[in-house]
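For reference, the chain that follows is the form predicted on its own, supplied as structure tokens.
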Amino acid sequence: MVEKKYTIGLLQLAFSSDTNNNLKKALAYTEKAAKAGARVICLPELYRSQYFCQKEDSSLFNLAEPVQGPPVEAFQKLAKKLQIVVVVPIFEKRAPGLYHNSAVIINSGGEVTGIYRKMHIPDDPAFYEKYYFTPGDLGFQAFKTTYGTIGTLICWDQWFPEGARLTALQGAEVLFYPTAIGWHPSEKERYGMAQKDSWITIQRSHAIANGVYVAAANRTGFEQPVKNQEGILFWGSSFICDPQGVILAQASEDQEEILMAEVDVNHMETIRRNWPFLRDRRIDAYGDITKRYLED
């Protein structure tokens, strides 16, 4: 086997209401990660602002930006300068009144290699995303970059095995999950450990079932943009695991960190040879998976 390895990096950051400062921080941490050896770097979901979906407010659409806007262009320049690949999540303004929760994949030459638009849109207390985001219409994708083939899904997508599978089947070696997930403070004591453990477990299962690396980049810190609501305590805990689900690196709950690990494509090959899940799939028997529910 031809040796193929590269280092990936995740940024776990806390964000303020100052979008310009958030951009500067993200650029600075990206450069720091690159200088430490990361070749493919992923930011948390909606990194330019606090998590604004805690309320429904039409003025917050002003936070949206086009793909070819100054923030993405700043990352394009940085990617070209440092010869890195960057996954940049944005609140995408596609057209007047049409918005997506997206990720822009920037290759090491500074060019935009592709765009992923979040497919699964949640609607839960303080996670009112259906108000803001149109479901993605570009499907699940894998993107060929200078260092390797990567896939990116976003936050709520991480709970759905179908998205992970369809991305892996297109050749993705790593599934990146830019994320903004945390606790309602009043629920943390009773449900917190189980909630976070479920989040880690489901993503490790995607790595195992598909024989790929998984890398989840969460934000950290407490955000309370609506003073009469309890806010969200983001649980950090960003992590990278290998194709057996072994956690290679994991961040704390409450600190800003750069997380790094090596992707070894030969290790993927070895795991898939011994756990040949893709070989044994019964693709002839899965037609009903496209139905909402199967009645008796």
Contents of the next structure:
There are 2 protein chains.
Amino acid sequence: MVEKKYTIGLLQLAFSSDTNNNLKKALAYTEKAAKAGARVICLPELYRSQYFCQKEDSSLFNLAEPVQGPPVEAFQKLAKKLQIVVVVPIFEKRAPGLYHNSAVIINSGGEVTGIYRKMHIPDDPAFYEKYYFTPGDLGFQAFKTTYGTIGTLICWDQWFPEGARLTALQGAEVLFYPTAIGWHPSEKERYGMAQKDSWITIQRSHAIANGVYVAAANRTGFEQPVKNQEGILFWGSSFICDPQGVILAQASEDQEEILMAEVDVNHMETIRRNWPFLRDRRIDAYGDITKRYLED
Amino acid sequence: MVEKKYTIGLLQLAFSSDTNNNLKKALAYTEKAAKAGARVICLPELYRSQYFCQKEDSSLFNLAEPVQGPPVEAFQKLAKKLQIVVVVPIFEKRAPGLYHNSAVIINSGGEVTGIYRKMHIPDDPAFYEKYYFTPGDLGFQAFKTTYGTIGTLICWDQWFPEGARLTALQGAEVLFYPTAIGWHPSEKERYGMAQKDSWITIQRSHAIANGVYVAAANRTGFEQPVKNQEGILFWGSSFICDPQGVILAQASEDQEEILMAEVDVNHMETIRRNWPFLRDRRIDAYGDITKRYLED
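Given the form predicted on its own above, I would also like to look at the protein as it appears in the form predicted together with a further copy of the same chain.
What follows is the entire complex, opening with the chain shown before.
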């Protein structure tokens, strides 16, 4: 087998209300990760701002920006300079009144390889995303980059095996999950560990079921943008696991960190030979996956 | 919410080459579990014999039996007597030369509620199942029983999120996985823990993704039916987890055990309200799940 390896890097960061500073920090950490050897680097979801979906407020649409704008351009320039691939999340303004929660994939020549628009949109107390984001209409995708074929999904997508499957079937070697997940502080003690463990487990399962690497970049820090609301304590714990679900690197809950691991396509091949799930899928019997529910 | 709870029981057993004795043992443990309070009881895959798929030998088809035969009838009688539901695996002889790896669902009145035929058939060194078993043609199913709606899948099925999803979408509250999985002894030290952990993780992920209980009944013990082959060390570790993937009960690797836990349909409702994945599935975008692979 021809050797094919590349190092991926995740940035686990905390963000303030200063969007320019968040951009500067993200660029600086990206450069640092590249200098440490990462060739494909992924930022946390909506890294430009604090997690504004804690309330529904139409003025917050001002945070959105078109794909071709200064932040993405800054990353394009950096990608070209350092010859790296970067997954850059964006609160995408597509048209007046039409917004997405997206990620831009920038290749090592600085060109935009593609855009992924978050397909599954959550809506829970203090995670009012259905108010802000139109569900993605570009489907699940894998992107060919200089170093490897990568897939990007975003946060809530991580709970849906279908998204992981459809991305892997397109040849993705790694599934990146830019993320913003945390605890309601009042729930942390009672439910916190089970919630975080479920989050890790479901993503490791995508690695196992599909024989791919999985890399989740979460934010960290406590954010309380709305007075009289308890805020969210983002749980960090970004991680990278191999195609058998073995965790290769995991960050703390509360520190800013660069997390790196090597993607080895031959290891992926070996795992898939030993656990040949793709061989045995019953594609003749899966049609009803496109149904909402299967009553009698 | 109306209270709806029932106790399920898994039998983790070791099996000898004496098929009559295996049946007797399975019946005795079923009765014991019922007397301890289990209302729905599940046996390990192919409990009637040692795991014969360690070699390809046409005389071993003699182990197969029709659904309506003495073993299932013995369980029907017991189910009626104890008013329990039992998931009884069977090496099913359907017609001359046509065999399945199946499970018979017996309701508390003693009647056969349905049959599940293993959909995903493995084939690995010492697990030569494709030689013996025709892939199931009854699809994924949920069965209404006296105590609750249950789904049954079998062993290799546990690696495929699609099977779990399609069973849960039919209303299953528990997914039972009768299983026969173990280590090649020579691999145990190096790969054993990662393999077992993957097996637990993928099944917990089905609980999480679908908001259902999962209950896996594995065999235990070392079986070496083929001279000059190293045999299989079945790893036990049967477990039951709740709809958030929290493990409620887990057996040892090497002991025969009855494992019990309570299914609480209101807890399932609570978990699904807080993690509303069924609300947000992008059924408009899942069609390609029925493809083998998605080349350009």
